[in-house]
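Taking the form predicted on its own, here's one chain by itself in structure tokens.
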Amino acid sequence: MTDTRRMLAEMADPLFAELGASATFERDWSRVEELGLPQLLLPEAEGGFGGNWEDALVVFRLAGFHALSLPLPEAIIATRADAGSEEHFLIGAFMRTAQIAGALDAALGLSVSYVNERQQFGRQLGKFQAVQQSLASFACEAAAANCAAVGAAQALDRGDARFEVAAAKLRANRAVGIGATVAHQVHGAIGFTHEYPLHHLTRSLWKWRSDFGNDSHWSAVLGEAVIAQGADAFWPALVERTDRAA
């Protein structure tokens, strides 16, 4: 991490940590503007930070890891590109991607922390099979969403993105699917109470899957690029970009 995205988690965490799911814009909105925060991507001759796409990738999985309940991704998107634009469509799908990461991987610490806790028949459900097995599974879920955002950031910086952040979203997704699933599974019924933190992080889950393009939408698009590169061409393609990115 450069010293850049670690001055931005440094900011970023301990705020979003305590503002979380019952922050409210007419409260809390200038907290945010004190640092500064919805200008990121902004050229500094602008006022901004001048910031990247990787920057913002540490702020928006940080607002999606504590569930923040103000439309801070949103306004620093709104800076690059219009409402409605195509191009707002695919950035606001990588703000959803990192968004996803995040929140994912504060449901698993839940998971796991609980599990560890709680005991069944004189055990703590941390030490059944089925139990660690869901877990594993989530956790390989949460991995490769964060490495799917962390790519689409990575191309997103290049210029030429459309291919990855398709990827992205749909493969976050997925994880949605398995995440929230395995979370509530271990957690019973205590998962889905207003008071219980796991109820906000799957709630906005199960929103930002259908936002900026559900999995049909994305399926089809990284269909539509196969079909038209044609499939001998389709794997070199694949390697070029990625050779492009390393």
Second form
Amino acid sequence: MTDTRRMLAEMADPLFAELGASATFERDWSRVEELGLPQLLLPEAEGGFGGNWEDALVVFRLAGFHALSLPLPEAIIATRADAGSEEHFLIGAFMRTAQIAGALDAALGLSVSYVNERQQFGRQLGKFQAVQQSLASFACEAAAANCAAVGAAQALDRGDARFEVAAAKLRANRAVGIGATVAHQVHGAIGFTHEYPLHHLTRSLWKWRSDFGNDSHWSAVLGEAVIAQGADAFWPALVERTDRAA
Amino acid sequence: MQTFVTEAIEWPESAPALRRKVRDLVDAHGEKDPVRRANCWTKADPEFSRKLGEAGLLGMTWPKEYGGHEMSQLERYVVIEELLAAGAPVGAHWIADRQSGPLLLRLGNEELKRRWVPGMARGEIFACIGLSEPNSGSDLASVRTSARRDGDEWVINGQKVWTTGAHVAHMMIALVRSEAGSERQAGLSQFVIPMDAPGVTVKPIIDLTGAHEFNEVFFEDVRLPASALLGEEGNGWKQATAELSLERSGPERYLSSMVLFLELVRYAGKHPDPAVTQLVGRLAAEAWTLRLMSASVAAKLARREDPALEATIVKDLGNSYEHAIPELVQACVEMDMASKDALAAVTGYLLQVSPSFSLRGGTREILKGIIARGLGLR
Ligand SMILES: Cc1cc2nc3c(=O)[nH]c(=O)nc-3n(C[C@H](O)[C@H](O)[C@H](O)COP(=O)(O)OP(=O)(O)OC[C@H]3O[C@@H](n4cnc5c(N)ncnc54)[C@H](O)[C@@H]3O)c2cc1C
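Output the structure of the form predicted together with its partner chain; the preceding block shows the form predicted on its own.
In what comes next, the whole complex appears, and the chain from above leads the way.
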């Protein structure tokens, strides 16, 4: 991680943790403004932070992780494109991908701590192989969503990222299903309560899956692009996109 | 909780040139049959392996002193993903290049390194993995093949099974019990066994497609010099599990069905259908993600970090993906499975071999157990 990104994380993490799902715009917006976070992507000459998409990923991911109920990610992308434009739709999809990645990691962490504490049949739930296997599947999905988000951010920083953002949003959307299902399953009834924090994550995850393109939207977009390119071009094109980064 | 931290990968500047070199070699070798190109890393073709060796594309990261080319891990990664995506028959040298060579270089004494490694880099010496036994599959710590000391020599007795390529291999790195009466992970050692040593017998096992890829291997009073011990006596368990990281991390763990995906794209170009288009999109998204994940593991290996957990995650997701492709294609496209049509032929072939994807290199259940340990659940 670069120093800027580490600094951003050190700034955003405790603040988002404190504000989390109980933040209100009226009371708390000034706190994120003080740190200059809404101007993250604006060049320094325009009074912004001069960040790139990988920097934005850090903030979006943490917003998802802490279920931050402030429209900070939305404000950040609004400095780059007008709502309703094609560009805005694409970066919106990236924003949701990053938030999904963060929220999945948080739900996984919550689930693992819970099964390590809760006892049934005289032992911790986490000691049951069936429970372990479900959580391992969840971990794989969370890993895939996180990796996809990083890949999309890197592509955005390189330039044309239509392929990568489409692929990443689609992959993250698919991870939501398994992640939310396993998280609720291992929590039993407590996870279904208003009092327990899991729903702040899972209700967002279910919503974000539809925002800026659902599975069928992105699979059609990607499928059409890949088919138009032709079978023999698929692999060379895929690898050329990263080779160009060198 | 973050189980898979991804950093930007510094792709080598030489990548485009390396890719071109591989593509030209594969084209010149001329394997066009899509069924032969699917699951290609199990297809042994010694002549092709020698050609790769001549071209300097084997043992790429190994020291020049032992026939290697001192290139970077990611340059090697570029070459192997190109070979697999092209469906090249790399099975003969695959195990030597991926794990036995690196293992010998890391742990082998001078005699072992000189004897085996340069030939591996030339694509002339092939290796096989002697882990599984009839009663030791998932429960690998229960191996019973024994090594008994007799003066300056070791005497091996017992049996290995499911040994891929034992019939083309020149050597095996075997995990055996070197301390009589020891239990579980203790008292195990690794030995390098020449496949032509007296007392070694290889018997073919024919798989459900009728192909001969794996074998039973019997050891009857096989005498080895003291120098055949690899690494430290009694440290075999640790050495073998570190080896498994190399075995699990590569792009072969998600690319076995790539040829079928490409056939699906070809079909979709001729038969527009929204359901097929969406399936292509889903599979492309997954391939892109898995490639990133798999390359991140390679980048970690290059930084000399231990990516055992990440490698396990990639193998598990990769196996599920390559396993799902034939199922999804069959469910989405009407086809006559008896026809010679490429799409049907590759689907049929992959349906039959796909049960092996989540067995070879560790079963799905065992991998999930390793991931659960990584999550702190065991
Ligand atoms: C194509 C192919 C190539 C191979 N090549 C090699 C090779 O070159 N060298 C080599 O040494 N081996 C090789 N193997 C063997 C492979 O590593 C083993 O098949 C594998 O480790 C599983 O062992 P097993 O077949 O004995 O199954 P078993 O251990 O009998 O397991 C059967 C089933 O039970 C499940 N199971 C077992 N224990 C548990 C548990 N504790 N919890 C939950 N589920 C459990 C397993 O996951 C599996 O699904 C190869 C296998 C295949 C299919």
